[in-house]
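Taking the form predicted alone, here's one chain by itself in structure tokens.
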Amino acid sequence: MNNSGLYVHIPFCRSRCTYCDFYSQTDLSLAPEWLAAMKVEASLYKDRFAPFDSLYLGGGTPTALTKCRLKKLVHTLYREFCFKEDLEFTVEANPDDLSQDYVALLKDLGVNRVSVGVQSLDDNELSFIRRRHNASQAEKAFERLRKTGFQTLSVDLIYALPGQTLNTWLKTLHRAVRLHPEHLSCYQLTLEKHSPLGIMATRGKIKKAGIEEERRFFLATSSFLEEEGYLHYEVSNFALHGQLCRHNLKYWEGSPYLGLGPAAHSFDGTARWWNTRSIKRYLRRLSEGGSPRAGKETLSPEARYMEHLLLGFRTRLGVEIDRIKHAPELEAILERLQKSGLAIIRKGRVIPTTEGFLHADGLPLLFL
């Protein structure tokens, strides 16, 4: 099993967005339980995963844990894991954060790349999301993680939220590609059901963006960021030259991973389980002796089949030819495809265009 990957979902944020469903809390009180229990669940894996060449720290909100607990959380993986000498080490943080004190600390852990959760560099816009910073505090810490030495940043934006002009979602752009990120993750608003935001929609208090609309915004941004430099190599992602995400594309290449924390999936290349989103009910199965699962379940090759085309198709790697070339009228097919402009057929693949990524959905349906 090579190339493995790990995940630790760090379940606390300081306050919640409106946009967000992922799961935590803004209670911190059970993060010294969480973290035991965390040291306890990566002891159940370990030696069961080829040395990782990828360690990711999502959530919630990493950043949001003490320096001293954050610290202890390295040091844990480190002990229970190996790791690759050329590990890409990825934490996700708040620019608020971000003091010289806790930069510092990253550095000292051997984090090499910080994605921060800009999401906008409209005041307006990050107090309607209720983001705890402002513009100038992100750009403040993208100077501080620049000082400190950190090479590969990354930057979280939103865009199509509710009220957001092409114009002033430009600028946000504009002021994000000064801060010469090496890295930029531009997702498209999903009002989830459960979100404050999601709920507003539902009850008529804000509007969601068309899909005309939507489609605008994606294509201009596709435009603008390629323009300066950025290769769009998955539908919500976009790189310089050698600075694509390891981590991400594991998931994206089916390769295996492991999540650690409440709601963390994994996969081991040929089953996926995924653990319960409750922080409590993690807490009590780990002190119990038991397993954080909530499910487990093992991909037949229909399945495997299906999730490579659907995973295949939002990224520049698109598909190979050779794995598709049982699909009926395959070759009308991919000559339906070119002609329409949203694939084009290099090296045996059939990779997704631009005006195909907005359509990376559908298009595993033509291969069945």
Given for the second form:
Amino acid sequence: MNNSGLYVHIPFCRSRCTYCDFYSQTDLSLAPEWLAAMKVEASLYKDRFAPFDSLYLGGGTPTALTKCRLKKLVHTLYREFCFKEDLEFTVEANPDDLSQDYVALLKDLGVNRVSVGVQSLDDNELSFIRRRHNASQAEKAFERLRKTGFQTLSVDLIYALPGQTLNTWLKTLHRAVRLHPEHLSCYQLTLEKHSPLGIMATRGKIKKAGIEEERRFFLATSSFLEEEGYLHYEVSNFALHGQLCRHNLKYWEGSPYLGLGPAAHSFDGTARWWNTRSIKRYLRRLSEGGSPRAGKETLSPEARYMEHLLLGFRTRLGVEIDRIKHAPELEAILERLQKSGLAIIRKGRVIPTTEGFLHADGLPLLFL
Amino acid sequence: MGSLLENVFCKVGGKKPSKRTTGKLHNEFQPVRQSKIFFYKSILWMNQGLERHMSQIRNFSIIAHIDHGKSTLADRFIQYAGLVNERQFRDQILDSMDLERERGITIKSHTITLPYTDEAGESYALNLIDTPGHVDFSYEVSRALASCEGVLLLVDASQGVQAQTLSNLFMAMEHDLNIIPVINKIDLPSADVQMVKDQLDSELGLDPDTAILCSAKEGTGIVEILQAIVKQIPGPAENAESPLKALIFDARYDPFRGVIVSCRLFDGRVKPGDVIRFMSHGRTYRVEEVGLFRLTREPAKNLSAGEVGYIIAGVKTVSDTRIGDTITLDSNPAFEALPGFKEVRPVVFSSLYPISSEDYESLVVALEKYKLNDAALVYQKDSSAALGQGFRCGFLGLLHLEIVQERLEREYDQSFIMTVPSVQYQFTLSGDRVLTVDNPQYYPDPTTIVTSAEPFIRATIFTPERHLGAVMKLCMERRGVNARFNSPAPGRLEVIYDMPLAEVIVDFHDKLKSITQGYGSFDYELAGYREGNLVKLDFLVNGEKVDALSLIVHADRARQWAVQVCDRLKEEIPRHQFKIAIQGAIGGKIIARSTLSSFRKDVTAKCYGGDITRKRKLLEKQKKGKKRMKMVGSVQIPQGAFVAVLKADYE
Ligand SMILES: Nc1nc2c(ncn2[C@@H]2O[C@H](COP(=O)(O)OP(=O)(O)OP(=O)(O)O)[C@@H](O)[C@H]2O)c(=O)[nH]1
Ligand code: SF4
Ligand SMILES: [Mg+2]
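Compare with the form predicted alone: the form predicted together with the partner chain:
To see the whole picture, the full complex is given below, headed by that same chain.
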């Protein structure tokens, strides 16, 4: 559990989706420079985290890189860092990039988990959020991955889109499940202020789903997938038995991870730091022999406790009662949580129920 | 002399004062207090000659009903005196406290010395004290008046004479001050100068021809008022050569300088280096600085008799300074202290508990320092099973309570719970024991109660005739009895009711204002205790009794109160992750309930890398917010809820 994870942020996309405020840019001409800079950044951390037992290429769109560059990237990582034998190696991929060649390359590079950015299997919705693929392209890409021998595949979906009905959403879900992914991430749409959809919402051009609607979507998603045999193990994540995403669990369990690339975040067990979001600044700092870090904080015991709470209540792992025993009015609160069906107590842990997940952001405060 | 006292008492009896003119008022009667001093002084004067500058000082207050424009008039004087340039100026510049600016009312008296040169080229120092108009702060007015020889009595030209116009006038008369009536806001389209003049004559007994017309907003009449001040208000009659006598009328704690004392010198002089003595306890201090109040403190070489200013003497022990004490010189002490101020009689009580018991000590210190600056607050130690160590405080009214609460939070950074306000009840128990209770916690065992009684007031309400029906309805709802009417002027009514104090302390005033479209006003005096069936109303939050919410109420009103408080709690308590049941009960019997539904959803979809820090920061902020809440079982009750529950309307 205390093995570290390595995350590399690929700050490029072919085009911007309307719901997204991740840091990425569509001008790929900076890719060679970025690759070189990343290599320099990697050398700064050489042995600090290794060995890693998870590697995650995310973004942005890792598959927006040419095959050649992706290969170079992975080889650099293999050269600079030490990885464990049973490495979980995930790459986020967009369906429109997954040609047979590309899929084969992923396989060759040792990738053993692909998270496919399907988002929806309704063509109208896909074009509304400006994805570059349609539903059948996504399904074909998925099949291609399977045929090439990938045994752990994840599907990324987004729901509660403006205008989406529970019915169209469950249709997407149904179609996605037919692909038999080992893992699903289903994200309820967050209208990010600076995303195109967010801007449309503030201008009143689109209507945000109401709270009751959001609840309904959330609860339906959970029961649908649980019925299909998936474990709802984190607020937005579902997996078949033994297929939990090792890398992402590190974020929630407080294990160390190193993030490389612009806007990437790192945590070494006591301190968190983060890189500048701007790719230009990232390149300049590294070329000047500096560090691309934009900030760092060392966590006080109090801060770690807070993080433990806020992360714990987002997963089915919950929070150990031992950790919260000093909370004021603990008895009354635990009783109230159980009575209201927000949490159960099992093996000395307070474990949120699905209803509890719906209040994951509010639960920590009860124990402060 | 007799007739003046009679006049003052007339008001208590509800009768009108007889007509008299301002000039007469001053000339006819010499103040009791001053005439004694006068005797000693006149002997000294013969030997030493008159103090040179005395004739050039004028000490006066601006008094009026709330909002009649006192602070705005002060603005004009300050600008006339050239104390601020255009850039520094802001409306009601003397209202320097954040709270005053936010609420648009004066809370504390403010003193400022204005230079003024009259048409003959004679220059004066005018010590102006701007006073608050709200009834809860009338103690501020009474202290200000003790430092003055005259007042400007402002009357709003469209509102006319109101309740505090009258009560402040009486206070000025008690102090034997020269009164200059000023009719303000004549620029308003609804201004009715003739009506106000008639009221001055018939209701106040002042000579309407002496009234000066003014618009503080537009600056008309300012020069006339200044001329009247120097002509009609006498200069202070004190003697600088007598032993020092300085009356402390206000004080403030400064972390660097210690206590800064505001005082009026009646006799003698004081300068840096002098050793002063506080006459109540005899402790001595060396003076570091003296000075005058301009917009900020302005150090001076010395202060002498007749002047109003400040003294800094390195007083670090806050409890050494008592408002109303007399300062004298250690080397040449005065024979006797000045009379000081009337005791304050709190009418509203509430307990104050630190949210976290570790903060008790800091609350003790904060209260001590706060009390320096607000002598009207009284407090003593108190404790509660649920809330721990705290203080029982007495206030002059609900606004006073709110102001104390906010100032302690803002200026002294305290966080505490204040319990539901209460008045003082009397219970006669079996065995003829009489118990006085101002804290519902101490409500006696009901089986031992023979009779119970609550304080009554005589409420005097001014209202335009057209609102009479609404006013009477309000008074009846508040258990008012024995209505009497006077009509001081055509179209206006003075309505007098006997009412339980408990029914007016909360929002009676606001209600009255709104039903009379701002034209109604009210004043009251305590009128003894009356028997009534008083019960204790408890509130339960998720089944748990919250003792700080308990109320003593009249049985006839119990249900109404229970419903109201349950509804208000529902508004005040933030949503939780679970449902919250709120119940009102008398002796275990539930008589009202409401339910606060839970949050429906409170989660964001993603939580990776950077989201964690962001979420933690948010949680840290929420935790701070939670510090201002009291945990009752699993429920967080905001600090302000305890006081807020009594207010009927949720704005
Ligand atoms: N039209 C008009 N409005 C005025 C005049 N004088 C004051 N006001 C307004 O009346 C309101 C109250 O003025 P203040 O000067 O704060 O009244 P105040 O008597 O000091 O009030 P308190 O200190 O709270 O008792 C403000 O909105 C002023 O702008 C005036 O001559 N004409
Ligand atoms: S959703 Fe993915 S592909 Fe779309 S803009 Fe965001 S990072 Fe790029
Ligand atoms: Mg004012």
